[in-house]
Amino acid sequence: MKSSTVDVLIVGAGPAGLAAAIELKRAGVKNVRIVEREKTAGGVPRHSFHPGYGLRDLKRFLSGPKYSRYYVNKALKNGVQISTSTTATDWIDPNTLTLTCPTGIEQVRASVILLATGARERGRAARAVAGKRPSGIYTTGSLQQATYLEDLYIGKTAVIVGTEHVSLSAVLTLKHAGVKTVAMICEKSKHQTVFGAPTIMKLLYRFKLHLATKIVEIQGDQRVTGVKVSRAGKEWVIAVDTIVFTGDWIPDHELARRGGIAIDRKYKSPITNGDSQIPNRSIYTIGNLNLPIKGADRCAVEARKIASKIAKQIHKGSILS
């Protein structure tokens, strides 16, 4: 089994990965890698065609593609070694980690490990919504996957869960896919994205919001034929082919779990002091591990400034081991 060592391991390629590996390189950290599970780093922005990332970090509007780009160019310009198509599976103690990657197995050990595994969307089975399991079911992530990066058949017509800023993402999509979004449904009676969005929103692309509306049933058999909802006492059908599971996040904290690390309980995420380091550990959380969830460029500004700070203990030899 081959086994190295490095400064800084960082687990998760996303902007706040990348931003925090560029901080460390600049700060003069040697030997600074990232390993990242998908086949290639940048993190959700690079199958997010819309514009609008860049603002805090960089001062730029780019579409989401340009903005992982940018992070994943300069981390290898400032000598970071980007390990791709590589999973941190299990620990072996609190210091090491071990991959798995296409050529083996691989043991890590680092002086510090920063955790940069972000947050998933709940789906359809996270979220117990009965009926079958027909074709045409999405998170927003799996649809921007399939319409940008695969350029698959998406559908006709839509219906889009949750009313978050990621669900307004989703109606963009849908749109450069070709399918109209029919409705846009939200247990709660007020929407959660920015203030009067979900209602200019619905007057451009023409679909109902129906707020304190619950999904009861997913309708079809090999495809989605319609969605069955519910609101005070009264149920009816919205026939679709499409749905789209948005927000309702919940952060990637599988390996901080298996590391014995303790998660809070109202946000699922790593318990961390005030710097997001694990107590009494070489251990830190970065970007949307972290919940609530941020944008991607606030993610990028907060892991640069604890990278500075990870930084400064290294030159100090004040790091746990």
Contents of the next structure:
Amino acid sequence: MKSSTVDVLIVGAGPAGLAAAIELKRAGVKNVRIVEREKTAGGVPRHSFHPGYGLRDLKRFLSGPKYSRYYVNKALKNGVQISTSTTATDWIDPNTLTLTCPTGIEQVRASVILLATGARERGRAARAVAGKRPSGIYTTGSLQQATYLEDLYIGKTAVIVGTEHVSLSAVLTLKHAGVKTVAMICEKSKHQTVFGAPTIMKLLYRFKLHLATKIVEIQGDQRVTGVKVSRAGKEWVIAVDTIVFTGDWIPDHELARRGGIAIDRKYKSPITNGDSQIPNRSIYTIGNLNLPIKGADRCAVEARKIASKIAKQIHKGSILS
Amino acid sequence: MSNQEFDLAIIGAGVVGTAIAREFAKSDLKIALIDEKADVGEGTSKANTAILHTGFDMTPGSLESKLVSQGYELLKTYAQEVGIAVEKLGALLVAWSQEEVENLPKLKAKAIANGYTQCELITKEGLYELEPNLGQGALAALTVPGEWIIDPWSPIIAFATQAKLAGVQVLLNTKVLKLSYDVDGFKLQSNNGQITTRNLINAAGLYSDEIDGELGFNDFKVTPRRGELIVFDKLARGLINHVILPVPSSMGKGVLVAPTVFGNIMLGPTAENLEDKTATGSTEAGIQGLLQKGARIAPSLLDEEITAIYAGLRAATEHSDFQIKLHSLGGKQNYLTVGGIRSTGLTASMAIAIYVKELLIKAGVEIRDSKELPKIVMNNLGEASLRSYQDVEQIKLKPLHGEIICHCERTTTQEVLDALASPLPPTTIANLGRRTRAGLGRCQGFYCHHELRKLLERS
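Right, the form predicted on its own is done, so what does the form predicted together with its partner chain look like?
Expanding to the full complex; the earlier chain stays at the top.
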């Protein structure tokens, strides 16, 4: 088996991982490698085509893909090694990970490991939604990738479950895919995004907003035919062929847990000290692995700060390279 | 397909129908395996609880007891031969009340009457040592070391693949619309034309009574019995070491907690008699009921994420035993029904097939095993053996074994491509999932759905 050593190994080439890598290189750390399990680096913004990225970190207003490309190019220019289609599958010890990629299996030992594995939206099963299992059920993530990356057929009419920021992104994606948003529903009695946004969207895109409404059952054998919902004891069916479950994020903590790292019960994020460090280990967590969910720019800004501290410690010799 | 003639037609390509097709494929009969669905195993079989049963709790002397015991050995051997994942976990039958404690010795005696002698009674202390995460209040247990877990989908694919390679015509998307017989044989009118056959086997599961009815038989009525199941995240796997069984009741084996060979923990099934044969949806009441039971059996399980929830319909009848009936219709025509097969059908499948063959031989059908079945190797989907992504040698040969496409289940692109190029290629994401695990994991497609669809739609 191949084995190698680096100063810092970063798992995940999203905004946090990339921003941290750039900062580490800028601060003079020699070997910085990012492993990314997807074929392309960049993380979630890669498939989020609407503008609004880069406000806090770049003072610019970019689309997701442009924002991703900016970070990937900057990382490469700064000498960061990015390995795509490469999955960190397990730990050998707290400083060594096993990787699988098309060129083989490899062990990488690092003085510092940064976990930047991100977060995903909970799907229908994780929310314990009852009913049948037809096709036509998405999360915003899978919807965006099917729409923007592969241009696949989505459907005609949709219900969006959830009213977070990302839910608005689902409306835009559906519009792009030629799908009419019929309704947005949310179990809570108040929406979860910026003031006024759902109302503006509702008027702009002409859908109904049902708050304090619970999804009871998914209907349809081959394809979704509708969702049964309930509010204050009253049940009705919204006839649609597509359902998008949005938000309700959970950190992708699998690798952390496989390494025996303790998890916060509420947010399911790794438990760290104030500097995002796993106690007594040279492992740090950055980006949306630390919930609650943050925008890409905020992830990048925070990751940069943590990376700067790590670089100082490496230079001081308090972390041995 | 306009009019095709066969020596034998089998209606229903679930685990029973495919096992029968494979068994008869050894002969020189011309065979058709017919199913209305787009894939084999798409009906009741796909929602099996995935346990390789010893038959310790069957009714002694029943046909089910005999065929489950025989089928257990056959499927165990077959799985190891073709590379289908099994794990030798063993089960613990846990007593939660004094009444259940008193029932344990009776169950041990029943196991012996079924020919299974490995059960041992263990104390509460012994039980908690084996299962430290079990909820409070368990009083004692009976061990059943022979209860293993198995990949429930690969046997069906393997049976059908071998049958197809040996010459059986697998006619999917073919719904039998009308059925009749005369001196020339059985005539099956389908959406794909007419099929004529001298011998007919009804393995139509939920619809077996309706097929019987078409030919004027009325041996049993199928009452669909819904079973809902919750599958927990792989990170829960370490919580439970055995199949945790309740003390059985008249409605079935009750709610169990079992690891799966894919590395998850399963909770279920419920048991609810229905009228509607298409009611394969899960229900809020069912899910909540299971979660309550799960909270008692293994409270820490509920801290973990749910990966999937599904429901299946068992083809239960008014009889507790298997309903395997041969009707000789004069001359050389034989009609055989395999009905009333429930969760033990997976374990019993290969023994059922042999039993069916013997019945037809006895009835005078000339069946000679003239062929060796083609050897096949199934892709290992179990966590206890080497997976594609872990196999250094395979990656060297084909680099796409090193490209993980489904991150949650760690399915590689090569596994997906192999499935798409197989003799029985999947036509939907769900069918692809049953062959490769792709898309069935915790993210439910957040990351890989579009990649899988692209590969599927291209093929």
